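Shown here is one chain on its own, the form predicted alone, set out as structure tokens.
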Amino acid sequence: MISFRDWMSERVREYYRSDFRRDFFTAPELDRVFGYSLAYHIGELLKDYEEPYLLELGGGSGALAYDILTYLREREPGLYKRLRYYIYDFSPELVELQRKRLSVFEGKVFWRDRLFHMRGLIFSNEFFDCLPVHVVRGGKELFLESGKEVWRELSNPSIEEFLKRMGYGGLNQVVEVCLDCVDLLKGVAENLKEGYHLVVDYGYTSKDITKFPQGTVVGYRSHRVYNKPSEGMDITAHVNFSLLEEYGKDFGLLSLYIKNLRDFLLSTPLFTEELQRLTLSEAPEDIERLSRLKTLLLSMGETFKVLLQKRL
């Protein structure tokens, strides 16, 4: 018998060492435009950094990556030469991926297997609805034997903790409880001696929660969702943002905003210029590039959060 939670990390840990990329996509393989954005919000932030690291959580294609540094390259070239833009990925086939698509940016892109102490930005997109999750339902936690759901008493009394602080105790449904989220969230705040933390990732926030009756964890294969995930598949569950904020908290990291994706990309200036640009062009190119920046908008922009934290 073994916890739903401990059942996901394992999958998740062999799914990653697959070509994932066959079963969805992400934003940054959507369109260049998502990762000029975030550079321009990072070039906001750092601007006045000596020598800021930028460390993205899961690079996987290296998609993020490239178009981040094409843009700090080209647009603010002074930050560009002080930063050093790090990885921090656990599949060594991701990271050979990574470095064959980065490697137009020799010397300045660099991977880690665990977290340092550094100034400047954290980030990550689509990394925290990875991490395992307990399922919960009526005080009873979700285990698997033969393939088979049974619900037991909780396997770790910070469940019941978390259920507790969160206002999550009375709630009759499923709750997902990512205690992974809260050490990750920990393991950031200690190493960020100065500077900020970004998330990117579906979710929601605890006034959302009752919209999941029965939790959120699904299953991606070949661009379709599956309710009852299994082997072979992406697993994932979507991010409480609230939980992020809440415990944030007591590492030290002050949240400054949780925003919708849409509201994000709309309150950046070359987003929107390009949006403007798109509209108006007939190319053929642009027309559909357009249709790629409204799935942004639209398909991801009410699921999608961000969140920025700075570290007190």
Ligand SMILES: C[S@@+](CC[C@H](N)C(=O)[O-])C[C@H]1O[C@@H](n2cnc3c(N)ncnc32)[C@H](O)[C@@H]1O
Second form
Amino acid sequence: MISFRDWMSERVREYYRSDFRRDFFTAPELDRVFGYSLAYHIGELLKDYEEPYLLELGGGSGALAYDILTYLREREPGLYKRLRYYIYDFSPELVELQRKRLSVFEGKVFWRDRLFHMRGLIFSNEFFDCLPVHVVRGGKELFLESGKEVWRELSNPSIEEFLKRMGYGGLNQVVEVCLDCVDLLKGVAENLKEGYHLVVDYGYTSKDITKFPQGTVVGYRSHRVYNKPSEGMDITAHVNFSLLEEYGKDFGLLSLYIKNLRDFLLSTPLFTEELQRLTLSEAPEDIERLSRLKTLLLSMGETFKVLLQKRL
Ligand SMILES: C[S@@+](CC[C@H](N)C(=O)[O-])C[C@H]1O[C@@H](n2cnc3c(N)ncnc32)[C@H](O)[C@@H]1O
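Moving from the form predicted alone, what structure would you give for the form predicted in complex with this ligand?
Time for the whole complex; same chain goes first.
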């Protein structure tokens, strides 16, 4: 018998360690304007830092790092010169891919297998959704026994505390409890001596939790979504952004804003200028890019959120 949380943790590790298949695509792989938009905000946040560090959690194929560094090298050469870019990722296979892709930024990019003391920005795109969750319903927790679902006593007293603190105690539905998200957030706060924490991911806040009566855990395989995840799939859960805000306060992380990706992109001059330029262009490549920007704004724009926290 194994808790769903432990099972998910094992599956996610296996998934990113094995012959990593492309069962999903992420925003930076869709279009460079996503990374450039983040880079624009990074430039604004870190312009007064003498030697800022950027730490990306979960670097994937290295696409996001590539776009951010390309933008900063071209548009913010002063900042580019002063900064160091770090990636924290548990997949040796992906780190290898990142090293190859980012070799053009010689001497700028470094890898670490744990968080470390730094000043600057810790950020991630589609990282927190990989962290395993305890699945709870009616005071019981989901376990698996020979592949069958079994509901048992809660495995950890912190789950009960979480439900109380978040006001979820009376909910008559599946609730996912990401204690790993709390631990990670604590690690971010303890290591960030000065600066910001930025999270981009698909997720919800407490006011929307009842929209997911069966929870949000899904598995992806070959671009298809499965409500009952099984081995060999990329298993994820929507991120509870209210958790990140609430527990962030305990650790000295003050939320500056939380908005959906659409509003974040539309508040980025670089994005709106690009959108306007592509709308007026008749070049086939631009027409294709325009449709990708629309995907970012419309489908991803609604489900994805952006949270910015400042270290107090
Ligand atoms: C869905 S990919 C996102 C990649 C990239 N940020 C992007 O936007 O394309 C998740 C990444 O996080 C890494 N990852 C997932 N869980 C992790 C963990 N617990 N510790 C370290 N890295 C993890 C994976 O290896 C992978 O590189």
